[in-house]
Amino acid sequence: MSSAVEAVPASGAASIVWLCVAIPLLSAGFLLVAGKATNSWGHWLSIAASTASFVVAFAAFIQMVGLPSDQRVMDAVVYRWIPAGDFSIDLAVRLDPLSMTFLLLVTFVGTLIHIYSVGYMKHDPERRRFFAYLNFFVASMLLLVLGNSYLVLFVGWEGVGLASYLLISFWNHIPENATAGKKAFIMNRVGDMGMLIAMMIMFSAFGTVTFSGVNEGIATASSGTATAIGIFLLLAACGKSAQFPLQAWLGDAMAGPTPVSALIHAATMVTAGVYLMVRSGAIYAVSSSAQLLVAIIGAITLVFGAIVGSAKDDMKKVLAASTMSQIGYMMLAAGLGPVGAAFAIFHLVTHGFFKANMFLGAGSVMHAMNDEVDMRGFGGLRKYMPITWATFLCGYLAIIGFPFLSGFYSKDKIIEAAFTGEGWQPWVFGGLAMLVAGLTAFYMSRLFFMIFHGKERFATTGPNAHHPHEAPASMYVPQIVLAIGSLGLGFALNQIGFVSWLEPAIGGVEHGEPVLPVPVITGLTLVLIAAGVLLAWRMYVAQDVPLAAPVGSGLTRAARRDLYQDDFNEAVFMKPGMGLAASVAVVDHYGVDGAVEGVGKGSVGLGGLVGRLQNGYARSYAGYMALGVVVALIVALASRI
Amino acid sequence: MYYVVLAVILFAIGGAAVLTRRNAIIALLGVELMLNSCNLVLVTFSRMWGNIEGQVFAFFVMVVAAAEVVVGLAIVVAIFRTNRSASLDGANQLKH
């Protein structure tokens, strides 16, 4: 791996890039503090803040493009955070092609989602609060990607976790939503523990947690240290990116408003894990076992998400499972090392566009269908919502990897990379990646056909009548922009050499030789994709879709229940945890409380006894004295003998 | 030696009087008896060791006893005036 470029001090637009974080953060704080007074215009402030971030990011981008590639890694210290003697931790930002990519993706897609939310949340009385949270989410994510040390990254990491909690349980008067938010938060905390432990190991081994310091130290570190750091970072990434075994929160997170789902799935939250993996490439380069583990986790989640996605009837949950699966692709690519890391980011960017596009499309459908999400009650929506249909089509074709659309460029490269290597790995990883491409085509077609094609399965008259209609312009314009991205972004990025653009940040790409010839891989993948689409066509367009879900095979039933992941977690972690908590509570109640209260009660009792001696009768006092004298005499005499 | 035994007996009688009798006057008498038994012991030891310090202390004790009886009787009279009784058990107002 040709090593990444050394950092140089930032100048020009890059030195004010911290404003990208500060502006939305200030806006979020202002909206939350100012309260209801800003109800009527708060969302415009929020959009302005997000747009301003994008403008700053774009200015920095223009500056970076103008620089030679060996000066494209820039550090800027914003604030000396923890100075302690010789040692200090700075709140510093690092701007390099990797963080630049995220910066643009988050601010651009984020701003579109902000605009979309104006229409989507129009009738919500708490719209201002929603926008404040969105701003906070964007600010946290930007801090996460801009930090130049694991500690600053961690601050953003936690901010993202908090923001997701607030947004998933935004409609917290519904108990399930509140629970979903809590679940996401808690599962993320499990991952965050990994991050903390990894940072502690780094600190004890290298005495620093900056990216440069760790990358320098890791070269001479023992393989055990590197593996430990790698595994704990992977745990953190699993929590944030909903990877196996911490993926169960993602489906429930659909309880939040749809723009939130789009934001979480496309630009922020779940991409953070992939970012962490790619950012820590130097660590995984040293420890091949940790690296292999990343690939394995990615491969498992890839298959897992696809299977779950094929069985769900809730439109948003299918999309959620699909995100899980696509992030699995990215993790797999990141776990392949220099062969795949750049493609992980490539896929992340294109996925950001087409997944946001589809989520916003799903939001439009919900908007049209009174917040209904069961696809079995849809069908034939194409003629009512032509714009949503067309934009969704773009996203759908992009995700299944239709030739020359966004997903084709990024996913195909990952599949090729997965076929590179030695021994069993290319066959297993490559085979799974290719197979899931077919499955992706199947479940996404199923989603698309069930919503927009076939017979209308909803009533247009009567008490449950639906009157589907196109969403307002504030909603469909962002969809159109994202659809254009879904169509052309992959091609454009491929043309301008996105992979070599990332090179200063993550090192050069190794060109491994796949175990199968590239045209064979591409051809086979396309055949599988076509088969998936055809199968979905035959099952959901050529045949009528039953309104009630059929019982299905064992696998279908298992997939509907997330392959029993919730039950597993409940049985293995929750029940013993609750048992432990209960037993600790018993010990606390009877042991600790008993001891403390026992001492208290003993004192009171003793006091009562002694108090009774104070009866006010002079003769009893004289008696005590006499008794005392006798005792004192006995003691004195006894000590003599 | 017999003096000491006598003093112990006197002390015990005085102590018993203080502890068991309810009348404050009798209790004060008991206190006097105990003090006198002490005086007797002091004088006895003074004779035994052949110096006069014990006798000097006995005078001090007599002075203290006289002072004590003055104060004690005054208190008893005051109590009697308020309570119409010289019973020690009736005078437990200190508790409250």
Given for the second form:
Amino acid sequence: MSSAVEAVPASGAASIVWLCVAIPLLSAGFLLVAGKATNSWGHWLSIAASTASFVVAFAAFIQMVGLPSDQRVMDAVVYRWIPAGDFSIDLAVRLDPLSMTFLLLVTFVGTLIHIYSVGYMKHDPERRRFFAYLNFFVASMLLLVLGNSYLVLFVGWEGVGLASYLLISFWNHIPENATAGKKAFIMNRVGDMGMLIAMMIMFSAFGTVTFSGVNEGIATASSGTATAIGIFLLLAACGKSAQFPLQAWLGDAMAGPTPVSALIHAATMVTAGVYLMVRSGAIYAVSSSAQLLVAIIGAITLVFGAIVGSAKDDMKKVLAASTMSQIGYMMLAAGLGPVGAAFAIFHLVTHGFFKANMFLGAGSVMHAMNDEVDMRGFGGLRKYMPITWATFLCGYLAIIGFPFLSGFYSKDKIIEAAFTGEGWQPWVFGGLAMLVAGLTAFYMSRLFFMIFHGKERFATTGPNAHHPHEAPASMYVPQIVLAIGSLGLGFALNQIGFVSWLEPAIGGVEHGEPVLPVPVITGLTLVLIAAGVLLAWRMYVAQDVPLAAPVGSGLTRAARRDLYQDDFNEAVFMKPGMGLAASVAVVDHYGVDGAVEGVGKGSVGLGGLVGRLQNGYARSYAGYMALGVVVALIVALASRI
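Switching forms now, from the form predicted together with the partner chain to the form predicted on its own, please provide the structure.
There are no partners or other molecules in what follows, just the one chain.
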């Protein structure tokens, strides 16, 4: 593997790319401080801020395209953050093909989600605060991907965590929503500890946490140091990207408004872990153990998410499980080295379009069905919502890997990469990746058919009547744009050589030879996809869908409960933790507090006794003196015996 190129000082549009962070951050602060005075127009300011970030990013992209590949990694110091003699830490940004890819994805898809939210949140009295949080979310994610050191990245990392907490629990007057926000926040803190420990090891070993410094130092570091850093970074990625075993928060995060789900799943939060893995490729290149662990975690999660997604009836939770599984594909690819890392980012970009498209489509369905999310109460919505059906169809076909659509070019490349290597790995990783392609086709077809096809299962008369209708233009226009991306983005990126474009940032991409011929891999994958679609058709279109979920097999029941991940966490972590906290409270109350209160009460009692002895009567004092003389004589006599 050839290394990534050295950074050069930024110039032109690249030197002001920090505005991409500053503009939405200022907008968020203004909307929060200005308060209700901006209620009527604050959302337009928020959209303008996100759009401005995209314009700056696009200008920097045009500049980068015109540069030779060895000048496409640029650093710009914005502020001398922590000066201390010869040592200093700068608030600096790095613009290279990797960060540029995220910059365009976050600002473009994020702006579309902002526009969609105008219609979706139209009647919410706190819409202005919602848009302020959206701006803050975008600014934090952009800082995360633009930082030129792990420390600056970590500031954005924490900002993303805070923004997600605020948005997931936005409707916090509902206790379940408030709990979901806290769950996401706490589980992410577990991962964040990994990030902090990894940075401590970096600083101890290399004296710096900049990307350039760490990449230079890791080349001469011991394998133990590289492995430790790699494992703790992986822990951080598991928390942020909802990977096994820190994936339990993702399903509950659906409590937030649907545009938030689209932003988290398509352009921001869950993609941060994949970015961290790819950005840290030099570390994993030194430690094969840590790299293998990344691939294993990805393989476990992609299977886990697909099984859970196959049994859920809540359409948003099906999409959430799907994200978990698709991010698992990306993590698996990131664990395969530079070629896999490039395909991981490829799939991340196409996934950003078709997953945002489907989440916004789900929001339109909720808008039409009075916020109902149970697919068993839908059916036949195609004729009432033709635009939503058509745009959702594009996303659905893209994610299952329909030939020549976006997912076909990105996900199938990961499957091919998973079949490369030696020993057991290509057969296990490749086999699982191919199998999950069939499962993906099944559960996404199940989702699509249960919502839009088959018999209508909702009431059209009576007190619970539904009257499905298409969403307003502010909602369906972004869906149309994303649907076009779902169809053609993969083809376009493949044609322009997107994988080669990433090389200055992630290093040279060397294609290995799969253990099976590529046509065989492609053919078997398509057979599994077709089988998954046909099975879903037979179960959810050719047959009636019961309104109440059947009991199902043991695996189905387990999948409905997220394979008992919450039960496991409660039994292993929460209840012992609560027991420990209760024990500490008892010791604190009866031990620490009891001892302090005992000393206080003893002092008060002794003071009262001494006070009573000082009564002002001469005869009492004469008696005390006589008693003292007697005691002194007794002591003197006793000492002579």
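As the structure is a prediction and not an experimental result, all values here were calculated from the model. What we label the rigid core is the largest C-alpha set whose atoms superpose within 1.5 Å from one form to the other. Residue numbers count along the first chain shown, from 1.
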Legend entry - Selected hinge residue, Asp588, Ile496, Ser553, Val190 [rigid parts, motion between these two forms]: Asp588
Legend entry - Rigid-part reorientation between these two forms, C-alpha based, degrees: 19
